[in-house]
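Only one chain is given next, in C-alpha cells, and it is the form predicted alone.
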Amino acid sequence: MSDYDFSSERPKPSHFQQRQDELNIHDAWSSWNGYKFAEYFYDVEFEYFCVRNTCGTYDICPMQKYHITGADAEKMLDRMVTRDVTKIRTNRASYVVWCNDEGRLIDDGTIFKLGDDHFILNCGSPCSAWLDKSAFGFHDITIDDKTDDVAAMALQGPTSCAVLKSMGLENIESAKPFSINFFDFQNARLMVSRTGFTGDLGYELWIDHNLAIPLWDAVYKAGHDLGIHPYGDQATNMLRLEAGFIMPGYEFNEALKTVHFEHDQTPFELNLGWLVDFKKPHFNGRRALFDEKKRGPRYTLTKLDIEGNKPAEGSFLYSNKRCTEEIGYVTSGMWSPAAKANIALAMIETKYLEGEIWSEIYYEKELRQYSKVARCTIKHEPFWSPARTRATPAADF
C-alpha cells in the first residue's frame, strides 16, 4: 500500500459548501477547477424546471476570476481577445473569446469593465500562464487571480428579479442585460451583473468570500416563496443547450489542451464570427482568422431540430437517408421540455449546409439496442429565448 498522502488533492470546499451540503441529498459531487462542485442536488429534471418556471442558484465560485488593472489593462486585453475591448462601457459585461496564433479557440468568458484601468476576466479554466504571456511588453499592468477570494452565484429564472427585489436591491428591475450594478450588503459591496448561462432572465452575484453564507441565507430567505432551489452541472447543461450556448468538452476543445491536429475549433467554426473584429489593430490569431474568413470555415456549428424524440447526442450526420456520406457529428443533444422538440448542436461540414441532413441515432430500450435514421432541420434562432431574457425593466413574476 502506498504511503503517499493524497489528502492535498481533495477538491476544495466551495464558499457556499456549508449550505450546499445540507441540500445535496444524494452527495452527487464532481470537481471544477479544484473545487467541490455539484452534479445535481435532488433531481436533474426538477432542478431544470425550477429554473424555467421559478428560479435557481448555481455555484460559480470555481469560475476563474482575474482582476486586471493598470493603464495598460485595456490595451493588453484588446490585444488578447478577438472582440474590441475599447467599445465596452464602464460597468458593462461583454462575452469574449481568445485564440492562439493559429486562430484556434483557447477559451471563452466574460470581461467586466469596472473602470478605464480595472477589468475582470471570468472564464471556465485557469488562464494565468496565457495572461502572463499576453501581458509581455505591457508595463503598467497587474494581474491578480481573485478566484479564491470571491464568492459568486448565478440566480436564474423568471422569479430571479423578484427575489433580488425582496432582498432590498433597489431598482434592480431597471438593470439592463450585461449591466453591472453595486449594492451595499452588510457594509460590504455586492456586485450584481445581469448575466448568466441559461438563456433566461437571470443575474450573477459576486461578493467577498467571508460573506458567502450570509449572502446565501439572504437570497434563500427572499426566495422562499418564489420557488428557489439550487441546481447543478447536469441541469445547467440542459439549460445552456436550449439557449444554444457552447460548452468546453462538448462544442469545443481548449486549444492549449488539444493533442490532435485541428481537434480544436475556431470562432468561425463555432458560429462566433460576430465576436471577431478585424477593424481593430492586431490581436492573437488575427492573420489565421482573416484567412479563414476569406475561404470559409471547414465546419460550422449548427442548431438542429431532429424528428422523433430520441436524443441524438454523439450521433453521426449524413447527407442522405441511406447514411452513405458522413458530413458531421452531434456535439450535444436532448429532448427539450421547454421547446417540446428533439434538439441538438452539431458540427457540420459547411459545404453540406444547403442540402439534406440525416442523423443516425443509436439508443437502448430495456437493455436492447436499436437504431433509427431521423431527418434534421436547421434552426437559426435559440431553441429557448423568452422575451423576459432581454426585457427592461425586468418583469416581476
Second form
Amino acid sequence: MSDYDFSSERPKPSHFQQRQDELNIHDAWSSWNGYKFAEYFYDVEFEYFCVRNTCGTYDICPMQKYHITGADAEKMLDRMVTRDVTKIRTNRASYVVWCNDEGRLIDDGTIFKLGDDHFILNCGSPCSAWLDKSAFGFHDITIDDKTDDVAAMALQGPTSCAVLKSMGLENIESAKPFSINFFDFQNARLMVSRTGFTGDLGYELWIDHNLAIPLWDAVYKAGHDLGIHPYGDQATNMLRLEAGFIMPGYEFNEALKTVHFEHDQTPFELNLGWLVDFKKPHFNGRRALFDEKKRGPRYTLTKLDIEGNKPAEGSFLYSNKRCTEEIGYVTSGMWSPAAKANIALAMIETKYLEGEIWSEIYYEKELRQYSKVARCTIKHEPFWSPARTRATPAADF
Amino acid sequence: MKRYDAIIIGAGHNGLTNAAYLAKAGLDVLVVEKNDYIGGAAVSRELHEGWTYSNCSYVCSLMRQAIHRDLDLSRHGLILVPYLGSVNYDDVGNTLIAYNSEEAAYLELKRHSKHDADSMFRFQADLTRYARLIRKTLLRTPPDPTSFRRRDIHELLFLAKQFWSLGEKEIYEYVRFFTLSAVDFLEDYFENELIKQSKASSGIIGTALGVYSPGSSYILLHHVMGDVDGSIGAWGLARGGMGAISKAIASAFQSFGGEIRTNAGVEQILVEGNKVVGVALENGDEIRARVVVSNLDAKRTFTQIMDEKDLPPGIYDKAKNFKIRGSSGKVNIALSALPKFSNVPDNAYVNRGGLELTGSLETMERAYDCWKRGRFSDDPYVEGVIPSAWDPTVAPPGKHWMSNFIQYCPAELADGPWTEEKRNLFGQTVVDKIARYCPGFKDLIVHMEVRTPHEIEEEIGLTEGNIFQGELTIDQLFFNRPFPGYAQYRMPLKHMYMCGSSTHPGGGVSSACGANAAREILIDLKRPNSVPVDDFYDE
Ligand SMILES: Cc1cc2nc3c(=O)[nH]c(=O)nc-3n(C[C@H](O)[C@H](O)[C@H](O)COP(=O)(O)OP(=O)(O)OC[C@H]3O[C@@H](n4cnc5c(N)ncnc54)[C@H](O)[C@@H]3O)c2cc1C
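Moving on from the form predicted alone, kindly provide the form predicted together with its partner chain as a structure.
Below: every chain and molecule of the assembly, starting with the one above.
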C-alpha cells in the first residue's frame, strides 16, 4: 500500500456507478465534467446497434442541470437564448442555443418549461457564470445548479417506449416528441421527457439521485427482454452524427473558450438559423446575428455523403478533384452502419456550396499512410431519421 | 397486348435485384413469382402467430454493400445487425467460445491449445488475404478466358494484377486452396480437434461434400469472404428476418416503377426461332418482353420451363448434369423462453449467437456418410442461431425462436420418397441432438417448421433443395458457372439471361448475381449502366 492519496484526482462516480461498473467489463472509462464516464461498455458497434435495433441507456448525470425559477425566469432565458422562450408551453422541452454579443455560439442545450416561473436548462458544459451574467438586471430569479442532485439517463431506441410501458408508466406511448411527463416512482416524482440525442425514438428519465439505483434496476428489469444495454460516449458520437446533431469539440468550439479570432461559430454557420428568432425582443448577440443573416454566413455546416467507405475524419475539402482550391473541412465523419453510407458533417465556405466538393481522405493501412480524393454529395435530410422517431403513439419496436 | 422490356422469372432476392437495376435504368420491368410471397430463399414468414421465421437463409454477410447503399435499402427499411459470439460443442459437451473481444478470444483458444492460439493470427491473416482477392470478383462479370474481346482481355488483366499482388508463394497456396479439403487446409495451422472442427464446419455448409472431401476448403472461404460493415468474416441478422432484404429490394424496384406479380408461376419460356420472346404462365396467360431473365437455377430453367427441342444441342445435357445436390435441412423452432445451454457461462453476449454442434471431425464425416447412403445424418452437424435474442421484431418479448441449419439431409432417400413421417423423424433427430446440449429444450418448443431438401424444392423451387442453386466446386465456379462458356449471364438463346445463384458468384444472399446480370443486359440493350462498382474497406 502506498501512502498517497489520489482521491482528489479520481473522477467522481456517477449516481449509476455501481451498476455501470458491473457492465463496463473492459473498464473503458473516460470522464465528463468530472464524472467517471464510459467510453463504451462492451463493444462500440454493438451498443450503437442496440439503439438502432432495440434500446440503450446513456448516463446523463454529468450533464449540467440548472433550475431557473421566479417571475423573471422566462424573460431572463428569453434574453439569453436565440429562440422565443415565451412560445414554449408548460411541460414541453425545446432545443436552444445561446451566443455572446458577437453572435458566436456559447453552447447548446434544452430548456424544459415546468411552469410559468419554473424552467430547467440542461447543457453539456458548466455555465453558471454565464447564467449569472445573463440574469443581470432581473430581480425575481433564482438559479439553482441541481447537477449533482439529479440522476438522469437517456433511454433511446425502437423498444424504449415498450420498456417504459412494461415499467408501468401509463399512457407513455401517447407522449409526444418534446413532451414532459410525470410519474410516481417509489413515492417520488419521475420526470420523463421524450427527448434525446440519437435521432431515434427515445426518452430521458430524471429522478432524485437517491433513487438512481432503484430507477436503473426498474428500467433494466423492464428492458430485460427488450434488448436493453448501456452505451457510452463513442456510440453516442456515432448516433448523433447520423442524426445530424452538432457536438462541442467537433462542430463548434465554445465561444467563451475560444482564443483565435472567429474560431468559434455562429448559429447560421452551424445551419441552425431556424433557432434564431428576430421577431422577439432583444436577445444576446441579436445585432451581430442580424447583420450576419443579411450578409450570409461565411461558412455553412453541411451534411455530406462521400463516395467510398473511408471515413473522412479530419479531411480538407476542395472545389476540384486536383485539390487546388481549399473550401472547408470535415468536422465529423464516419461509416454509417444503419444508413450504409460514408457520412460527414463539414464546414464549407458558403459560396462554394453550389459547386463540386471533393474530400482528401487520409487513412492508414498496416502502418502505411494513404490518401485518396473522393467526391462528396450534399444531403439535406438527416442521414438517419426513421418515421418511428416522430410517430405518436410510439410503437413497441 | 403489352410488351415489357424485361420479364424476370422468380422474385428471389437476385431476381428482384436484377429487376431493380433494369427498372432504375428506365426499363419497363415485370417480375413473375410462383409463390404468393416474394423472396425465394431470402424470406421471412409468420407460420405461428407472433413468430416470424427466416425460413431458409438466416444470416447475412455476402450482401454487396455497394448495392445496399446504391439502392438505398436502409431507406426502404433494411437494417443489418451484426451478432456476436458463438459456441462450439464437441461430442461430450466441451465448449470453444468465440468471444467478441480479441483478448478473451485469445485466452479461450489458449485454454485449448497454446500453439493454436498463436497460430490463429497467421490463419486469420491468410484467410483475409484470400478473401480479399475473391471479394474483388463478386460484383464483376467473369471474363471468358477463350475470347479475345477487349472487355474480356481487360478483365483478365485485372484479375492477373490482383493475383500477382499476392506474391509468388501465395499464388501457389491460393490455387491449392480450391482443391484442398477443409481439414487439409486447417491441418497446416491447428493441432486441437475442437479448434479444427470449429473452422471446418464452414466447409460443409450447404454442400454435398465432407470435411475431408477435396474442394470443401473453398466452401469454407465462401463463408468467410463476406463482411458486415467492413468486418470481413462477420455475419449479421436482417432486422425482421431475411425477408426484410427481399422486401427492401422489392420496394426499391417498385419505387423505380417496377411491377411484381405473385401467384404467377411460369410454365414455359416462349421461344420463336432462336429467340426468346416471353413467358407462358401456369394460368395460361402469355406475356411478351424484349428480354427474359430466369432467377431459377440452371437445371430448372433448362429442364423444366424450357423445351429440349427449343435449345441448341448440348445445353440440355449440361443442365441435366449440372451438380445441384441437396444436402441440407432447416429446422425452425419457436420457443417459449431463451434456452439455456450447458457448459457456457451465463453471458448474454456469447450464448445466443451461433451454436455449433460440430461434435468432432469424425462425427461430421460420419454425418456425411449417411448422406452418401441416402439417409439423413443420425448425428448431424447443427448450426443454430437465436435471431430473437437480437431482433425484437421476430418473437414476442421474452419468447424466442431458434434457426437450425442441418448438414446433412438428402433430397432423395434410399428407402423411397420423403413422407411426413420421415420428415418428422428428421425433425426429431435434430431436436434430440440439441437437447443433448440443452436439457429442458423440448419443454420450450411452441412450434416447429421442419424442412428437408424436399420441402425446400417444393416451396422455393431450388432443385434438390441445393441452397446455392448448384454446387460451389471449381468446375462450377467463376467462368465455369453455370457452364463453361455461359458465365456472362447470357444464355444460348437470344434475349435470354440468367440472374440467380446458379451464376457467378454463386449461392448466398449477395444480390451480386442479379446485379451482374443486369449490367450485361443493359449493355445488350444499349442502355447506360446503372449497376455500381463494389467499394472496399480493404482496398
Ligand atoms: C435452408 C437454406 C439456408 C440458407 N442459409 C443461408 C444463409 O444463412 N446466408 C446466406 O447468405 N445464404 C443462405 N442460403 C442461400 C441463399 O438463401 C440462396 O443462395 C439465395 O437466397 C438464392 O437467391 P436467388 O435469388 O438466386 O434464388 P431463389 O431464392 O431460389 O429465388 C428463385 C425464385 O424463383 C421462384 N420460382 C421458382 N420456379 C418458378 C416458376 N416456375 N415461375 C415463377 N417463379 C418461380 C421461387 O419461388 C423463388 O422465389 C440458404 C439457402 C437455404 C435453402
